[in-house]
Amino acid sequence: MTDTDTRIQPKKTGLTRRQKRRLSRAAQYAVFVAAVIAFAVTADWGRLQNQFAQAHIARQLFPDLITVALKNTVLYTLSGFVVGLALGMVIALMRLSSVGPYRWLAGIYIEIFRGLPALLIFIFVGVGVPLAFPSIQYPGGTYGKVAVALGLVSAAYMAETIRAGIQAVPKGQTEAARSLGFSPARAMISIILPQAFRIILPPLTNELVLLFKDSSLVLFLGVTLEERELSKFGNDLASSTANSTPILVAGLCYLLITVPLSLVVRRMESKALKEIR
């Protein structure tokens, strides 16, 4: 037996990949817990409560918080979503058209309205259009202005979402419909669009969540007391009471709407992934 055969092999002392992952995860949890403890210890909870959590001020917000502010926020959002969906559908079909000018116009619209801040669009709708066209009156007054402004904001994003959904439908569906005697328009309406909307329902619902937050820009249109939405309502009450409790309560009302919708979006996305697998 040679010296090589009898040589003792050194033992490996390094951590395995699994042990390294556990150690890294433990370190991340430790940092998170330390940050939470540091925040809880250093924060002045008394001053925060005095400024943001006054129960007697919060009680003064009701019932107008629900019957006026929350109601208007929902109405503004839904009307803007309907306008945006209808306009987005038209732009998406123009984007897919075989006619060159239609494609160019749709592309220009999408690039402009996706690039502009929503605030500028609200100012354009509320101030620019009435100055340029004094004879034009929005139906519904402020509600009509908000529907148009939010619709213009969301239509550019919805158009791209709808276009992607249409292109995700297999081309064989169109060919099968045409072989059965369907016209191109009827095939699109009866066969392609229903399948496309099934695909794009989660991102469209996510766009609805974003519109709820964008509705806060209504305050730049100059609304009356009965037309105020949550942000304007909370800001006005915070100014009159010299306290930020109304703003916090208004923010919680936004969460009452957006959190359930976000959960719905996640469930739809997980369901879609299961169907694909």
Second form
Amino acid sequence: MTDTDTRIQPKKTGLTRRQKRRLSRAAQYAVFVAAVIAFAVTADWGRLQNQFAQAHIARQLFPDLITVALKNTVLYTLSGFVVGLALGMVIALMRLSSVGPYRWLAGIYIEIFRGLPALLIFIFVGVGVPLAFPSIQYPGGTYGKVAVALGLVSAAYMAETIRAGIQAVPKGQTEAARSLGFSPARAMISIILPQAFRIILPPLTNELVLLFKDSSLVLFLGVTLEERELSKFGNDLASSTANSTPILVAGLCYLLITVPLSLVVRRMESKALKEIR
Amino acid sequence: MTQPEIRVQDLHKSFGDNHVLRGIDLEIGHGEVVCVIGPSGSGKSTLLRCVNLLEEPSTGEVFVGGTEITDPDVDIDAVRRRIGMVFQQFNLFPHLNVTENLTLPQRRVLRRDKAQAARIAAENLARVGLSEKADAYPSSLSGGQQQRVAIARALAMGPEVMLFDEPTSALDPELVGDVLAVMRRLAEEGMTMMVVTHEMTFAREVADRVVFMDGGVIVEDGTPDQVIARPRHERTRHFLSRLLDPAMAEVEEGTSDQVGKPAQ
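Given the form predicted on its own, corresponding form predicted together with the partner chain:
Let us now look at the entire complex, which starts with that chain.
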């Protein structure tokens, strides 16, 4: 045995690798099953159904749920997205400018609006600005107000996304365009931006999902019945019916939009991964 | 030879402390094919990129077709239309198909109409032998095909001068020949060409002149026969022997100032 003594002997532990794996999995399932059983036993199902799933109250929500609330949520979100995209684009280009003050301004904007809660910006735009400048009228009333508020919030994020997208386009693309005689601006528009947007389509769509949820902040602005979106609508009807079913239904409406969008994003991302050879 | 197509005068270029070009004087006549060879880091690519101002020279002048392009008041976009450039990494526009790669620059830069741009694109694709790939996207082409499309794209702009920056260095060896064949044809058609390359066969057979650069200066400049077959300078000989017979090179404690003195 003198020879083999120098070799390292595998240390014997109590369990083999397979046993450890089985044990770990069994423990996780056990916790899960216990939690489900505990919830099923302790929950007051009658009360829950009464509070969240009243069919007659749910029916009462139609058609306004769709024709007013969902429509407004979509409108607020899309208009905010358009404003945010346009402003974000400008800020991204400023951030990449060769002129110092533009870069600083864009940097300051991004830091401020990424650092503030969206709600604060909503109140500022919806309440503060009209009080401070009575002469300013938002075009489109509440719609304009919301578009500006959501746009200001999302522009900061989108600017960073767009900047990253532009910088992700290889330098050789700019050089090829310039060597063909494209001016810097034309190279940016015809060659760089189309490629940048292809790269940032997933994160931009994610931003759209975030905006759908942020549009609920309209709740804190005074809006007319016709201007209510999903959250405000659900909240109003929940208090008028003294029941939470409208909240649940409004929530489902959000998911109806955000879940498919998220799936689309995941699809685009896996497709983009495949394209990188 | 009347006025040279390209004239470089006392060109210097530094990146920070790194003095890459240390006084380059070079003239390339109309219809001349000049191959620039030299070890990596010798500044040959930088010199080429200075000729269409992709790199801004630190000092010195560059004239192309009689225009001083280093003049800050010159319309560089207009000058670049006369200078075609082919890159080592092809740099095709991946979001456009082959035909669009050729037509978009013509339409945006030269303001040619759709039909004319399409016609010229088709002509130049035929010139590089890739008519059947007109609708393909760059990512579906081999490296050699991409490079030929890149050459066609440059040619579609009707340049008077073509610059090639190591056009075959990123290619698999079996694909090099197709690209060189296109370049050889172009040379025979009388195009003024400046080619940074490691392809000695091409330099020997196609070039009118070979320029050997090392350490940011032109060491030797002459016919292929003079520079490649009978180099006068030790540095050129050393470089060529390593290039032509890499398996015979010996380990040396090479720093750039030692290049040229064979290891003991």
